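Only one chain is included here, represented as structure tokens and corresponding to the form predicted alone.
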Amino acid sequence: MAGRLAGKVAVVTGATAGIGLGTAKRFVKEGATVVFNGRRANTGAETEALLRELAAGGEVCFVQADVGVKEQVEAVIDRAIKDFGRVDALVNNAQRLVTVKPIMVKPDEDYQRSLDGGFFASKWAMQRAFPIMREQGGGSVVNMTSGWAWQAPVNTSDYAATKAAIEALTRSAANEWGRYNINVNVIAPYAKSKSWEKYEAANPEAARLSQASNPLKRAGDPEFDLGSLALGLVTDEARFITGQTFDGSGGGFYLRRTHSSTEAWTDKL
């Protein structure tokens, strides 16, 4: 039986770990050809080998690239087009992180690095993928936001602003590109990843409280929870869904004040 993405070509940025890797795993198991990037060649090669073992009919291709550099993120899209002739799905997962500091001492460079590695990275990839999606008759884009875009915890203004900008970009693209059968949606994830593991190790009590306040009492699994959500949004069954923000937090962002500047655990940031 063919997978739900058999014959489709997907680009997933930042897919050597965390949600990006989980999404890539989910996609290759459903028959997709996946082109992905990472900044480190050795990690990329290891991930490429892993994904090939899991692949159910599609190809796997790693491109070493930093999405915060326009020419490099464009090269990822170009590779998909050159090698496979199309881009059916684009998942802009990668996000460059910077230091945690209050607004009054956070330099402009931090804001620019966060925007380059998140908002602009998504915009550059979308702009590069648009012509081929329009030519082939449609496609799907999935961007990544965060509950922090509206909860705005202390000392994370650059990250929160970047994610809010990505949400606005998503809605604008959905309005502009719908006429070409290109769907553009955004996910607000809450999942375990390398960043989560580092945070949990440094702040075990805060991590425990964060999960305890979630309706499902846990952080999501990158593959089966977040990857499955992304999968659903790029299948043909989702062709009438666009411009939407999906809570991929187990209900934590809409049903709970999981992260708030008034809660004591944010003092640990």
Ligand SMILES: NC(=O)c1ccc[n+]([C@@H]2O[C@H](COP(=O)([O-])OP(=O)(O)OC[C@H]3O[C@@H](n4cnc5c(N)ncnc54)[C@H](OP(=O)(O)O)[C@@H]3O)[C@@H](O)[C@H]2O)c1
Contents of the next structure:
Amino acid sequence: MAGRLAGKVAVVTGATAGIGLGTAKRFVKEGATVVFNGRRANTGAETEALLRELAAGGEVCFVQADVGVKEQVEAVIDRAIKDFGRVDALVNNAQRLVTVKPIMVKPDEDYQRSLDGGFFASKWAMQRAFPIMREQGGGSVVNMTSGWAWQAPVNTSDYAATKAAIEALTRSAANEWGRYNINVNVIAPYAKSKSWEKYEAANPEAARLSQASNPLKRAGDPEFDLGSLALGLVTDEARFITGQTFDGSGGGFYLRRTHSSTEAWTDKL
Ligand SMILES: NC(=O)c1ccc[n+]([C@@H]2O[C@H](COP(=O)([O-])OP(=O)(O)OC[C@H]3O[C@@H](n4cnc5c(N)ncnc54)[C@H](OP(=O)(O)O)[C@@H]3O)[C@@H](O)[C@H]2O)c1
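Could I see the form predicted together with the ligand next, after the form predicted alone?
Whole complex next, starting from this chain.
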């Protein structure tokens, strides 16, 4: 049976680890050709080999590129167009991270770096992919936000602002590009990515509590939970869905668990 993305070309940014890798795996198993990037050449080559083994009819291509540099992220899109002739799906997954600091001492450069490696990265890739998507009669864009865009934890204001800007960009693009059959959505993930593993190793109790307070009691799997959500949004069946923010956190971002006495009652059932 042909895969759900057979014959389609997808670009996934930041796909050498974590949710990007999970998404790329999910896509290649469904027959897509996947062009992806990361900043490190050696990890890129290893990932390329891994994805080729999983591929079900499509091709796989790594481009070494930092999404925070306009020419480099544009080159990823250009490679997909040059080698494979189309871009059906664009997943703007990569996000440059900067050190945590309170607003009072956080320099402008931190905000600029975060915006360049998230908001502008997504905008640059979308602008580059738009003409080919319009010409070929449609396409899908999936961006990545975070529950932190709404929860705004202390000392991460650059990240929260960047993710909030990505959500607004998503809705604007959905409005502007719907007439070209291009749908644009955004996912707020919570997953056991490479970053999560580092966080868990440094803060085991916080990571345990974070999962315990999640309705599904766990962080998501990068491939089977988050990759599947992205897959669902780029298939033809999702072509009437646009401008939406999807909770990819097992309900954790929308369903707040606030009252311990009610929880204790539920646990007795
Ligand atoms: N995991 C979560 O629970 C969670 C929660 C909220 C939001 N998110 C969002 O989900 C997305 C993926 O997060 P993740 O946790 O899966 O990350 P991750 O495990 O740290 O993986 C990041 C991937 O992106 C690449 N990357 C990082 N910076 C890059 C840059 N400037 N240019 C190109 N590639 C870059 C990395 O490769 P190189 O290092 O080789 O470049 C790697 O392949 C991000 O947008 C993040 O903000 C994740």
